[in-house]
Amino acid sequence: MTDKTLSQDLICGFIWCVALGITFMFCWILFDIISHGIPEISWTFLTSSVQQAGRSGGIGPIIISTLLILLVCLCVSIPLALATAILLSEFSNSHQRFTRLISTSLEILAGIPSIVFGLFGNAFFCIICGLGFSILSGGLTLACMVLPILTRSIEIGLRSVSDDYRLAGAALAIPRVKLLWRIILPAATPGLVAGLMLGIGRALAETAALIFTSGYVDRMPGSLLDSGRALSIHIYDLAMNVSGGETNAYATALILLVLLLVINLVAQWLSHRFLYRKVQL
């Protein structure tokens, strides 16, 4: 009996130990950006323009190129996400192959590599197209590359909501639609902002995709269909091809961790009062 204590005690020891080391690597790469970036940022760094190629300056026309990209990407994205998911788990029992067909080119499509999207990407929206490098071709090739992440978390999402609402309907002869709008999506919600949010903070993190689609450019964008440079691949850029770029590079960093901590944040929040309020109702 002893013997078996102590293997359950080393056992219970060792696991503790993954978990405190993942914590450690996470609180060593977060402690890192931080300390080297906070010195570094203020209202200036946001706002100006580039100078020296990064080396000094802010960053706000990539802020501005970024909030762009993102929201053309989301724009495609989420009506398309929706849409597949909402037939994927509601309707897949009427038609088969069709949802077959569609499930497995989700899957493949969210196995495929970003670089491979931005091969794509430069192929057909920048030279097809007739983009160029754009902001446009860059939000567009990201709305593919987030398409199969949002739609599967929206898909699980509806699917975790529990069959006996869906029986209780039919039985009750509610259309499905309504259903869906009523009942099924505010239960799900969780899920579905969960899903939102993983789909931003990739479009958001997303580097290689963009390089030869929205390419390097700098300066502030006039339109969509301008070159426009993300946060992301300026850190890249600043930390392989400009010496002494380092310190920017931090700080960058930074503003793009805290970005994403934000949405994070945010869409928490809104999923608590979405909740709250359905629960009223």
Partner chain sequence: MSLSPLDKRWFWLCRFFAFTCALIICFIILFLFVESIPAIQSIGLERFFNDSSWHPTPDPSTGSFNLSAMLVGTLAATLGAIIFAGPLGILAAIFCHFYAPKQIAYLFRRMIELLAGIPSVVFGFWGLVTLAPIIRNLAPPGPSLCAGIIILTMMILPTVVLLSDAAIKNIPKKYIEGAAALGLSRWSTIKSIVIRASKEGLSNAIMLATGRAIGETMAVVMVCGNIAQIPNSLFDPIRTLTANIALELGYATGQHRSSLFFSGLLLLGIITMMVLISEKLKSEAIRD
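I have the form predicted in complex with its partner chain already, so could you send the form predicted alone?
FYI, this one's just the chain on its own, none of its partners or other molecules.
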């Protein structure tokens, strides 16, 4: 066996060990959450209100608050991210000063800690805008957080589309907007879905930013201007501040994972439907 073959085998073995290690850690965490959380899961737990600071009762209002915060976040961030990504990839030159400024701003925003976004959201949305501790403040703060991830993912997806599509559209005198909507965006659907998954994952798992914006209140929200506790905050509170709340913390964590999985599956299904319809047209 030559030295070259030996080094290749060692590298392949190291890669396999890393992959198996990551898989083992994921399965271990998943097994731990499922084994501790699934005995507490019931319809009552999913629909009833929090009682005794979370030691008993359910998480019905918590789920509703989480979904409303996520809805506000996505309704604001997706259009902004899509427009920015289209501007950067389709209507501007990468060497322009304005384009470089936007790209640098996105990179800086992506590296800012979540606690800083929370302080910004508290100062701007809660105090300056007068929204107070509310679902709307939390959703808008999360929108600021996930905007760089969504924009970069969509931009990469658009840039990965072959220029042959653009040249063919120009040769056929297809309007640029129609070409973008009918051909470029469907071809970039995998990148769009990947960005959406990353954005949803970060939004659902966020805790620090929501403590300063959406608040701790665990009752059923009446509107977007009411305070609401997200699932991630509820898990943190049960695990750290409530004696005897570990069991319900595991159950809430399991619901959070299931919710993330369901949203991802729905997003993928919708993207496939969108792509199929565009191909049919």
